[in-house]
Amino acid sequence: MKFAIKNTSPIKTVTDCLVIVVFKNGILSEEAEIVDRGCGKAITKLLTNNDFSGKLGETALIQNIAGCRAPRVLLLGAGDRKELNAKSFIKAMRNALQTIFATKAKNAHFAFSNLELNDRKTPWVTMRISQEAEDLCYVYSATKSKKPAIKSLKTISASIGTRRQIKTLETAMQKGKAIGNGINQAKELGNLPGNICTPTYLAEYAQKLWKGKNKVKVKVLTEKQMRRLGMGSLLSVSAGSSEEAKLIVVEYQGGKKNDKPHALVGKGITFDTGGISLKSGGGMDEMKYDMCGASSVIGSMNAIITTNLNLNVVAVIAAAENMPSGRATKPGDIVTSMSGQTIEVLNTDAEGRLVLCDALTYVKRYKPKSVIDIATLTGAAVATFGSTVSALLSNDESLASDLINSGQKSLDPVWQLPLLDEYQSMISSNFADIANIGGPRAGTITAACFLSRFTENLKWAHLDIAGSAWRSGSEKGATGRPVALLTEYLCSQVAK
């Protein structure tokens, strides 16, 4: 989709589709009076039938009046404007997009020139339109044999802001369309089934993707290397699997050579069954989402690589297979990892873990400013937080700060949990230095207790996205988070 910004008055503007915006009781906004005016109060005569009434997110598509050169104008419920901030804003795009989708229009444009958020700036708004636009228009087709029909609508501008703003406000849109597209990559990889989306898919992917481009090294990791590494715990997981287990290694130089990069690792199990301690039945063909964490460092770090950010980023991703066989690690096998700690393996379908700590120590050798790893680790994290936000653990309080932040200016939220010295205890093993589960109780904690035995003299992060990387029921599907945290976060970074 292409976007751009065009500050044209809105009676005058050649579009498919022109949206403007009514606040409650049919207040208009000034571009909506202007078309009032021009069109012989075809709006007012709206308002006074009480079939349209301002209020949030109520949509309302008036076709061909006269005097005005858009064939449609779409009248956007924007509530009380004095209310209008981010969350609210968003679902008024989304409907406004949506109901455009469901018309023929190959073009739309927002006349939002004074549209104001009460906790946004305008460079926000803008973005947020590109990003919604390109992930509303995600539709699953790969393993379809009947495609769904494609989105009409090519093209949207928008007259927003000032014309002193209009470089960044440019700038602003196509970061939105690349973390939109970032997101449906992420999408796209999630939904993808375990027979197609294996490890050995997912590394040919990111060497596809970046294949030639400038400042991108991909490099990969076979079972043979990673096993010269020393690298036993992640090769535990993948030992029951005839997939073989991948570390993809994406290198972007962005920034000054000698600067230190921030890293991303990312768990990539593109299908768990839980190995030897088997799931049960029910619900098991959502365990191909178990690489969410793999697609969301995907889809991130190519939202970074469009927009040319001027920083050095390094994404490690742990990918395997974890399944039930004769050669499988078993329930008390002990193993050794990269760092040479040993680990009693006491549940095998609490692999993640198992292939993240290898991880997190290989990227060591790139003395990152930052690491965070990014996983669906856990249920106790769905139990606890449901879908809404992603949990946070961090063994630095100014990086569990920074990504708060990012996460609230994204909408993207995570929500911090304790890592305490008490929970530690809850990991240990009488045979081995360590054990991979710390009982029933605080799952996502002590989760994140044996990822912190890997991370000494890292400044580290830990996100488990179990709840939110995906949606059950009717809505099944990835949510391509949290993409717009980790872009939202590497951009802040920046001027760091």
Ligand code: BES
Given for the second form:
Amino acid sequence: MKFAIKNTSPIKTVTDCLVIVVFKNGILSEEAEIVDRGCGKAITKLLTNNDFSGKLGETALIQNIAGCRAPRVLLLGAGDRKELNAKSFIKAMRNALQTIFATKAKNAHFAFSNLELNDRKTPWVTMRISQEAEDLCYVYSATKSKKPAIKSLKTISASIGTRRQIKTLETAMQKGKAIGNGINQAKELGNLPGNICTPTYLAEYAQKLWKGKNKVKVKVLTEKQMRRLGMGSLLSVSAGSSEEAKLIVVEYQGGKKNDKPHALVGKGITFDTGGISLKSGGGMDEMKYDMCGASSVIGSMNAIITTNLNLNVVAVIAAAENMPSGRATKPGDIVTSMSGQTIEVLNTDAEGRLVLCDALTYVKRYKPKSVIDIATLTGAAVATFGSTVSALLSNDESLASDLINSGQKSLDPVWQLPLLDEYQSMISSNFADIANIGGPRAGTITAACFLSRFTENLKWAHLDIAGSAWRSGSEKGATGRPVALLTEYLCSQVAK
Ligand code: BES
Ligand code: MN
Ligand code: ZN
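What about the form predicted in complex with this ligand, after the form predicted on its own?
Let's see the whole complex now, leading with the same chain.
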């Protein structure tokens, strides 16, 4: 989709659909007022007929108002003007977009000149117009023989902010578009089935995506190369699978040559059967989503690369398939990680931490400024948080608070759990340095404790996105979270 800032008078705007805002109790926004006056009070008449009250998210599509250049005018309810904030704005915005998508309009104009939110400035609002439009545009079709109808809407413009701000707002719009596209990439990779989206597929996807791209280098390590590095833990997960594991490394040099990078590390289990500790059958298809950490890393990297962010970032994706077979790792097996620590694999279904620990050790060679791993790691995170927030655990309070802030700002929230030393004894083993499970209690925390054994001396945070990365039931599908959070976090690190 294309986006533009166009500070025109609403009544003269050349567009297939003009969106104007009406507040609670039929109070017209300044631009709605202009349209109303120019069109013989057509809007006021509609409001007195009581068909539209202006409550938040309400929409009414009016065709061919005499005196208005646009063939369609969409009234958008924004509720109480004084209470309009980021969340309520998004709700209204999404309803407006859905209504426009249902028409044949090829372009639409949002008359938002005087729209002010309680808790956000104009560039944020502008960014979210394009981000939400791209996000809502997404339809899965890759494995359907009948392709869904292509949406008519191709261009969105907005009158917003002041003339002096135009450059800033155009940049914000492009940023929102890039984030929206990143979210959609994450959704698409997540939704693809396990027989298509294999570790090799992910590796080739990354290579093709950034092939020949300035400032970007993609390296893919094979199992043989990983064996040479001593990644016995990661390799123990793919041992039962016929799909080769891959370590995908993406280096982006957007900042100064000698600046240390920030690092993202993604769990990329392209299907998690549980291995020999086999999962029960119900809903097991959803374990194709066990690579959503990896897909969110790819989507976020692409968002910052397309906007040419001034920052060095390295991404490491541990991609593998977890399968039972005659060659699979068995409960009780002991493996040696790249760090040298030995691990007793008490449950082969706790495989995410086994691939992540070697990826985290690998990333140390970059001496990263911060490391964030993103993983669909524990069912316990789903039980604790449902789908609303992602779990956050960290060994560094300033990093944790940066992530909490970025989550609030991007509306992609996280909630911190304690990573206290008291939990560490739960993963001790009689036969190895550590066990890969900590028993039935505090599952999200003991999983993070395991990872913390590999991140000493790093400024590190762990995001457990098991509940937030996809939806189940009739709305089943990947959400693209936490791409918005990660890109917001990385953007916030540029100034530092
Ligand atoms: N990928 C799963 C976690 C998961 C389960 C995410 C259900 C979303 C929904 C992970 O590999 C796993 O199986 N974790 C186990 C760990 C346990 C064996 C300690 C779990 O949470 O049950
Ligand atoms: Mn598992
Ligand atoms: Zn898993």
